[in-house]
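First, one chain by itself: the form predicted on its own, in structure tokens.
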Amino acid sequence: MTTPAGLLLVLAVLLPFTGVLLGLVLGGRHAQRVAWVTILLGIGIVLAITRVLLNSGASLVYLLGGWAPPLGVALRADGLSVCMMLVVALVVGAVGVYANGDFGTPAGQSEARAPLAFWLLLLAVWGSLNLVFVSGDIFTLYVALELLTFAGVPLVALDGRAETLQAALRYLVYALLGSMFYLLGTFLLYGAYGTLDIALLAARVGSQPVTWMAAALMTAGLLAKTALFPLHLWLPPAHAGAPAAASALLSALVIKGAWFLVVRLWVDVFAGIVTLPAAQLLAALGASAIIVGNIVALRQARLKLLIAYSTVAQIGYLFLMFPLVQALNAMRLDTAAAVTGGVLQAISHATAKAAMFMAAGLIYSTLGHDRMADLRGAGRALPMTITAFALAGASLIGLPPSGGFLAKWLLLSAAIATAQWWWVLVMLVGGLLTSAYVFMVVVRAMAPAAPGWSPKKQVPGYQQAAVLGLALCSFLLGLAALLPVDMAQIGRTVAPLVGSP
């Protein structure tokens, strides 16, 4: 049944899309104003949802039309959902502040194509992600993923250059193939079990070939959308070629939608179906992403490409949680540490990577390029931005008290508890490689500028403040360990293992 305040879930989804329609109708400078009103109202709604979740200690539920599944569609928000909605609201707000400098309508013009498109797509990405986080059935999740794809792809090609159009088309092809695989799996599950509702599926699925085929198809499709190695080829040109504000959205948020769905399927729906070898295979792809992505990042000649390949590597950490959860389940131990570690890794990466891409945008504006070999002078011209880059990098490395440190600590603890020492080694090597390129960028940026050099452009202070704010959030996220409750675990239900008494 619908819980008190369940209507807030509907508002969290509908408000951004209402902003898109209103901005489209009003157009011009009004689109930016509509976006800002929507952002402020949307943040208020997410905070209200968080308050209700913490006070009630249970999930929020809303039954569309009052019909319960399997006839109707349910929206649900547990601790995992609300954690992700909070970080999305935070990043969208910071990107919005930053984008005022890059996507304001030029003086003397009533409307410009790129600013209008950016503000509408920003809201569309937000609404789509909120729908991903609160959807209670796997077909609504498919619809949400498609909305997210069609909002994310145009962000890549906002500047209209040939290379960004090519990158956007490659991204679209991967995303559509991923959608096709996911949809095939959805059809198989519905045909076998007669429901699309996640909670009902979790109770009905059995260990049989149709379930394994559905799980394989859906997972493969989602891995393509998440850009997990070796399906990552679309990501570097797309994220490095987009404008900085768009890159921040794509790298910090959009790829998390598909990953969140993998978590829903593997931890909630197929918890008793997936085997430990299958989870080990998924994590092996993640480990490959960590090693290959970091090494390739070290070889990049441009800063934005380095950050994009860093994203390829950091995605790998998100998949190390699955064999840990599976092993803890098999040992009848609490899986909270592994699940919370994975979510914290997603949150700390979202805030850190958004800060790094926006910092790269400011460095480009100041120097007129982002060549790694010639970053000197950036530290003197942009001290706040380089500090933010270093703080965000510290979180990616996993230095205390950052969110990356707490996330990796939880994952390391789970790996040790389940005697999976090889994932410990992967995380340590990944941290060393990450520290190498973060150190390289900071040292080169702090080198003194050539005599007579002056910045190409003075960037506004509020843009640097937005970057520093996100970096600080990522760096201080580790203090979440001091909170009295593990918010990610509120409202979580553990599916029974197949064959368990």
Given for the second form:
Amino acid sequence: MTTPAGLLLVLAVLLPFTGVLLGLVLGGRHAQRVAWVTILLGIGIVLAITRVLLNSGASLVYLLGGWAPPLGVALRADGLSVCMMLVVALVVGAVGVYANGDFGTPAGQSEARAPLAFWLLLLAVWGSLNLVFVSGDIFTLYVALELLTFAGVPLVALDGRAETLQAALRYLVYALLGSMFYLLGTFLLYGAYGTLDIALLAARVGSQPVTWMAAALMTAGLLAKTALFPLHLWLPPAHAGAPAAASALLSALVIKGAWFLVVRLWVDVFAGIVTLPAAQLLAALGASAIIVGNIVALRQARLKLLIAYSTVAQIGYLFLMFPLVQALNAMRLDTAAAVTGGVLQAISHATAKAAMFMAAGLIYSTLGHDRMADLRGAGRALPMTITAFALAGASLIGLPPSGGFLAKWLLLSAAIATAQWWWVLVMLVGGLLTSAYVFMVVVRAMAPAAPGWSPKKQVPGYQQAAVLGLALCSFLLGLAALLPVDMAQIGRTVAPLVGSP
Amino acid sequence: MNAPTLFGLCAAVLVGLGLYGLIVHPQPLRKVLSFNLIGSGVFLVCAVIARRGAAAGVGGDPVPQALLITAIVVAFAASALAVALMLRQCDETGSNSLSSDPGPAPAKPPADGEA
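Now that the form predicted on its own has been shown, please provide the structure of the form predicted in complex with its partner chain.
All chains and molecules follow, beginning with the one already shown.
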């Protein structure tokens, strides 16, 4: 049944795309204004959805055309989706404020193509992510994922330099291969069980070769899009080469779309049939990502590449939740801690990494370069930005009271409860390595500038404030432990839609 | 061997050929063509499922057909995006390879002539 206010879900998806079309038609300097109106309205819609969810304590559902799932398509938003929608709205808002400086079109200047493309793609990324979060069937998820890819790839090549074009092409090849695997899995599942709806599939899937095949194909495809360890090669050049605002979107949000889908599949659809060894394999890849990503990050000579490799490592943490969920399930314990821990990790990484990339962008425009060896003077010229970088870094390391701390605490306690001590070890080593490169950047940036040095460019205060605000959100996210409800768990008991009142 | 098995095997061969091409060739154009080959294989699987799932009296299950049309449109859009990026890269650099060493650029014209 369509719940009251279910229409809000449709609006959350349609509004950004309406903005894209309107901005494209009006063009030029209007695109920025259209984007801003859309962002403000969109944040309002997401807040309204959150209110309805908290008040009713159940998922929001909208049946397209009034047709129930075996025939029609349902949009569904549970606590997980709404948490992700909230953080996406927050990051999009902050990136929008930051991008006013880099992609604004002041009155005297002629219009350029890059700002128009940026504002439209910003809205497109937002709309497709919202679709990923509210889709109730696996084929709509495929379409949403492709929309996300088509919005993400041009963001990489926004400045049109040869190496970013090459990075974008490489990203596209990985993403297309991933989506083909995902599509093949979808078709196999439809062929075997005759439905695409997530709730119905969860009730029907059985342990048989075709399901394992579909699960393996879909997961492998999504791992290529998330850039988990052996498939991460496209990520650093793509994320480090893009303009700072675009890197923030790509690193904080775009990869989370595919990750969210893995969670949907493993926790909702295939919960009954995935085995602990399979989940262990996924987490082992995550653990390798943490170790390799962090060590390679330590050896980078450029700040943006360092942050990109740190993303490779942080993606690893997102996959540590799967064996924990599986083991808790097997022991008939509540999986809430592991699931909430994973989602919190995604949220705190999204805010922290967006803040870090934008801080790197400000450092770049102040110093004229982002070479690690020569960050002197950045702390003097940009005190707010370096503070933001340090706070975001603290969240990545997992210092209290940051969001990263709470996420790692939940994951650690789940790992100890299920006697999987090796993940504890990985998380601790990862935290140490992360702290090494965060301190390296902060210490070098705090060194006094060479005598007679002056900033290449004065960055506007609102850009610095946007970065600091986002970093503060990430740093204070740990206080979410004080909230009375665990929002991520609302509406998590997946029941088939048919036959339920 | 019945028809669905035959078509299923054809699909597997297409996907296999496409995967091989995608991994082996560094030129993006060949990668995009290989991607389309994989796509054809996957679409063939879907068509087989549509035919097999047909209820009595209906030519084919309509849901996979609808999915198939959507998927073909998406794959077409993806190829178009890839080609646009490729053309732009060719304008910028004069070469079209995804391998990171700039070596093969001068060796390209004879290779083109062969093809």
